[in-house]
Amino acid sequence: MFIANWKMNGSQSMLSDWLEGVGKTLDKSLQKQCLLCPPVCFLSEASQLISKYKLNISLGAQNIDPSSFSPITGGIDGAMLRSIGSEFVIIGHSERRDIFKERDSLLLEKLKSASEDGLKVIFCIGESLKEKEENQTAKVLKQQLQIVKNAELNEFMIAYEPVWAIGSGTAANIDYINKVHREISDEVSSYQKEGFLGVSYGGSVDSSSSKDILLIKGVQGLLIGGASLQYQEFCNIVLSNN
């Protein structure tokens, strides 16, 4: 799966120039793999487009807020997601967690909100530069899964995006992905849940590095951020696993 995390970009004219635009360059079955999560405020308008082109490309929001805190000024759950064309949802974000200071509380209340609701989730988790050189990403990782581990959920996917490497330009190295990838599927397959979609790797992925990525057997998918923004930047990354 190719994830395009709009973050906080985008506008009408920019929403449509990049359906028409993976529409005309990624044929039917490579638009299947693909999900495109831009501003909430643009998903309606993502899924009428997608119909006017007569796109195979899913639709997911950036962020959701649980049921159970209503009614919340500013509010959205995945009713709403739903029903405006959200598929998925991406829950734990570094950003959100580092900014927003979204604490496992939080983020169990919003994986139950998205299940409850039939939303399919993106869970983000990923050690910080300190964790990493004090060896301790293997244990940070397992300690954040724990919350997929205690949440009942539909089908899933687990976002590993090392914090360290967001923004950076520079992707972690293939032997430290490898490894990585290995660990937190191992961990989530002990919990033996249905609906496991795998582990997608995001960290400064752009088509310079995606193609030694995607040949990680442990990587199912590529959670792309700033390379995401212009289309034809995203379709390089999306025809580099062919």
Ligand code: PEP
Contents of the next structure:
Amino acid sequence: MFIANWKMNGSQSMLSDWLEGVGKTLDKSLQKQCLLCPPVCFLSEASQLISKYKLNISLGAQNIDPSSFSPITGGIDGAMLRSIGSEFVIIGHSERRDIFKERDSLLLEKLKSASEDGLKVIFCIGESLKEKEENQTAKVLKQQLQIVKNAELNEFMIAYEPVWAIGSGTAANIDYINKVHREISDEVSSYQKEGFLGVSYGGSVDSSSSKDILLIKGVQGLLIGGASLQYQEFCNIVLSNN
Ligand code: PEP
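Show the other one: the form predicted in complex with this ligand, since we just had the form predicted on its own.
So here's everything in the complex, that chain up top.
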């Protein structure tokens, strides 16, 4: 799966150019592997454009508010996301953990809500540079995965995103990704959850690094931030998978 995480970027014209461009560049079977996660205000229009251009691309939201918090000013719950075309939701991204101080108790509520509202989940985990340097990576990731172990989930993918690699311009090295993905896969497989879709890598992936990362056996997808904003670069990443 190729997940385009636009973060707080984009506009209506960019959305339409991007979808049209991806539609012309990738055939239907490659489109089927693509998940676009634009800012929530563009989801409805994205869904309409996908129908209009007869595309095979899925949509996801970048955040969800637990329905148990209702009513909350500014809140958007899973049923609302579903109603505007979202099939997936990203939960646990390091930027939200860091800036909005999203802790396990809140993330567990979000996982529960996503499941109740029939959304599939991209659950992000990753260690900080300090944790990596202190050889704490395996321990930290296992800890972050505990709420996945305890939650009832529909289909879900784990996105391994080393925090120090996100937005840095340099992806983690192949041996490191290989080792960590194996550890994550073993851990999540031991939970015996039927909906487990595998482990994606995210952190400064572009078309110069994607091919080698995709060759790693334990990598079942890529979560792409900055490099997903230009449709040509996003398509180059998808096309590097052969
Ligand atoms: C991200 O924010 O999830 C991400 C992977 O960003 P980038 O590709 O820009 O490092």
